[in-house]
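In structure tokens, the next block holds one chain alone, the form predicted on its own.
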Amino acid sequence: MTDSAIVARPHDRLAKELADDLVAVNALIRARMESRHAPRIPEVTAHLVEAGGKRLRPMLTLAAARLCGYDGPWHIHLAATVEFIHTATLLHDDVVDESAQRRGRPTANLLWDNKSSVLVGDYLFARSFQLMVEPGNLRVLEILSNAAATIAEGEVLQLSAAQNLATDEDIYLQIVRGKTAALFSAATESGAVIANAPDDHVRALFNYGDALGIAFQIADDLLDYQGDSTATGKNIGDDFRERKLTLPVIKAVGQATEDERAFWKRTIELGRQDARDLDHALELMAKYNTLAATRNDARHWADTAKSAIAALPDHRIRTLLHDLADYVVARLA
């Protein structure tokens, strides 16, 4: 891919408008995740920060602040704060889900221990809330560390959904704003915040922050069945031998037959699969069309974020904010 190219996706384009904020980030993670007296928390952390991710999150903050005029210095702790509470939720998920790659690296509880990584990613919370004071903004601790209660709870209630088929959709949609919007719109309702933004300002990056943190959360669990494990860093069909309950498989056990719900519950609920439980699931699915269905509920959530900034001001920013909810679901054509 030429660097023109990789200059023309929107959030590489978004990290271009940005460049000297996502430095000042960066240096701050750096700074924030040293430990005098335990080595081994920046060596865990950077092996996590460093592995080449796209900083998404922070960025939003970065970008809310910028598009609502702010000047000032505090949007590069929060987009900080945002960067170590996504950190820490990574590095306690791959314990949970006995994780063995992430981002096509090795997770750290697989190079270190359970034990380094939880309490690594307890470190980096006690750090996102060190960081998420010092603006003095009350409103925006508020914000932040009702996001942190969120996530955690998105996580222990998708623990005991995942592999129950009594999980619906709504079900589906109330973890996945816990697990993945709550940081999404906590990451643009703080930026606007900080910038003392109208309400009404606030009120639209907020729910844009939802809805695209929705259509990110449902194209890549699309995308596990459909992806392209090079990018994804994923193989074809994790998420159905790791048992988890997402969209496309919610969808066709709504639709299943006597005969092919005992076939999900014996794969899902009870965990008996052989190797070619996959590729009947995968024709399940087909049979009710379930990857579309998924594809489009994903479309839709990315819309109804656009249409959350439409009567922002005119700004560039909002225009690759706009660009970036076509391209999370454009990976899915």
Second form
2 protein chains.
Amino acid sequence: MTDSAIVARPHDRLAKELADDLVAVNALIRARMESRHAPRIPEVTAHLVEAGGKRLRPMLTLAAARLCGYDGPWHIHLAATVEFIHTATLLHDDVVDESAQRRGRPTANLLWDNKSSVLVGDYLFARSFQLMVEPGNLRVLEILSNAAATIAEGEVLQLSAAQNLATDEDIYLQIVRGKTAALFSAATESGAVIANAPDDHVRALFNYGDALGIAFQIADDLLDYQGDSTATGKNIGDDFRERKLTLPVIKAVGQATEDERAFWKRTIELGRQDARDLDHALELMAKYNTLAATRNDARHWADTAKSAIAALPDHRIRTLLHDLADYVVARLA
Amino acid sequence: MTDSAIVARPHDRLAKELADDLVAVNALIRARMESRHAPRIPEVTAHLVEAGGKRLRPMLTLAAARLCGYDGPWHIHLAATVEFIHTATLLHDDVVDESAQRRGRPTANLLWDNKSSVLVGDYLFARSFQLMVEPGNLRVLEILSNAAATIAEGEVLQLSAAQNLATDEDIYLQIVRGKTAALFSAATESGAVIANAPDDHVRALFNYGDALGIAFQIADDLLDYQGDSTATGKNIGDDFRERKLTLPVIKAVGQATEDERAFWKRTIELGRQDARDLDHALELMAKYNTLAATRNDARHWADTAKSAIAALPDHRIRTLLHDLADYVVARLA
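Form predicted on its own done, so how does the form predicted in complex with another copy of the chain look?
After this comes the whole thing, all chains and molecules, with the earlier chain placed first.
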């Protein structure tokens, strides 16, 4: 158990390696989520920021900067920026998805209201821009403001594609790149840029973040159908019930017979579902082995992430990032 | 009529003075509201951006830059930035207020849905940051990112203060500075900064924008109780029905007898209103002359705006800005 437990948790080893930086990031996040005038803001923000999130995205920024030899102060700001963008997105996502739970706790829109979630999300978004301006690095500003636009575009695209059976694997990848991978790759790229790393290192870390983000989201979408709800804080089949076309379903729709297509049309496009439909959906995914195929895709992207940084100089953090890519898909039994 | 019509519409004269710049701003707005992947974005945005808005905020940026002798290209980007921030705010406001009408047309949240309004607002917000990064001017970035945070903070503050009878004139002013004046002053200040104007000119134009924004919002809140609904696109008493504590009511609450206080508590704090309550509210405002007092406050801020720019060098645009301040309160018969 001991050995595998160590191997299994590169995320914790990365957190240990970056412990001092993370303390600084958390202090900066707490300072910047304050509002002299509107106490509702830190209340709502604290609910999310202190809910035991893994700080994965800010760790990627810190890791990239340290891996590239950075010893200045600004990676802390960029890491906090990335976490604020992420938190703002979560607040707005929960409004859009009408979610009641996140990380096993009631969502902010449920505890307060949709209005607070929308406006506090806007505040954190604006705060993230203030934070990213402070290092005074225009290239970093371009990376992070482009990421913010790509994220929002991916969310809108998901909105219109979600219940449309014409959504294929290409569109799915586009959505995933927008809503998840854009922030992962901006996190690693901006860490490398603030460290003034050579162009090929910047590109390698961008590619790592992009592939890691895609692997992470595919794994998440897969776990929705085969995960254990105590680990994910979600119930099996939530995406099906919310009529989200994710990869396991898209692969089944792509191979569907006429009858099966009618089933998907009724349950996903038209949203007419009864209690037994989830089981039938799982049967169709089993028939075409789409959970296994989705798992392979996730592993492929984790491999892509590892290859991206293979040529970087040897470094303890490089090894941790390599292991992190394995870990993201190791959850997929 | 001819003379007074000319005097009465400094806004149109400013638009004429800045006609070429405005053509460029509109072209940039149209180009940047596109989305290759998500056609929902330009649909929703066009509904608002092309709804005959007066482009008041971007004109302020253009006017400040030109008044300070700017002849570079970047004031166009800053003006488009300001309009995008404004449009994003409108989209989110209409979700938060559950509005059905804006500028006499159905709102985007009614035509599409709240989800689209939230996410397209996020997209425009992100686009505004991309636009403001492009001129590569860090001081401008600070001004505009600070304004974005102040706006969001003002909106959250309004959310918690709106139905609370303890909201006094100081808190009202804080909210107005946040939700309205912060963008006016950032518009004028960033125009002056991009033109490399001397510090006292920058300060003068900041103060002008701040005071003009406050005058504008007070006038708007007053017109809600005495305006003509064809001009404002709103119905008399909307704020009362939505239980918004604006200046005319705050002034009446401040002088209320015990019985009157109970009336305000029931209608605003508890939201228990019947059809005759608006008339009684108007009677109480008449009793204490609060509409006239509110009108005086608006005029005071318009005067403050005019004084702020009085010491700037003589210039056609300075005169137009002076007249614009008069115009904002001239609507208040």
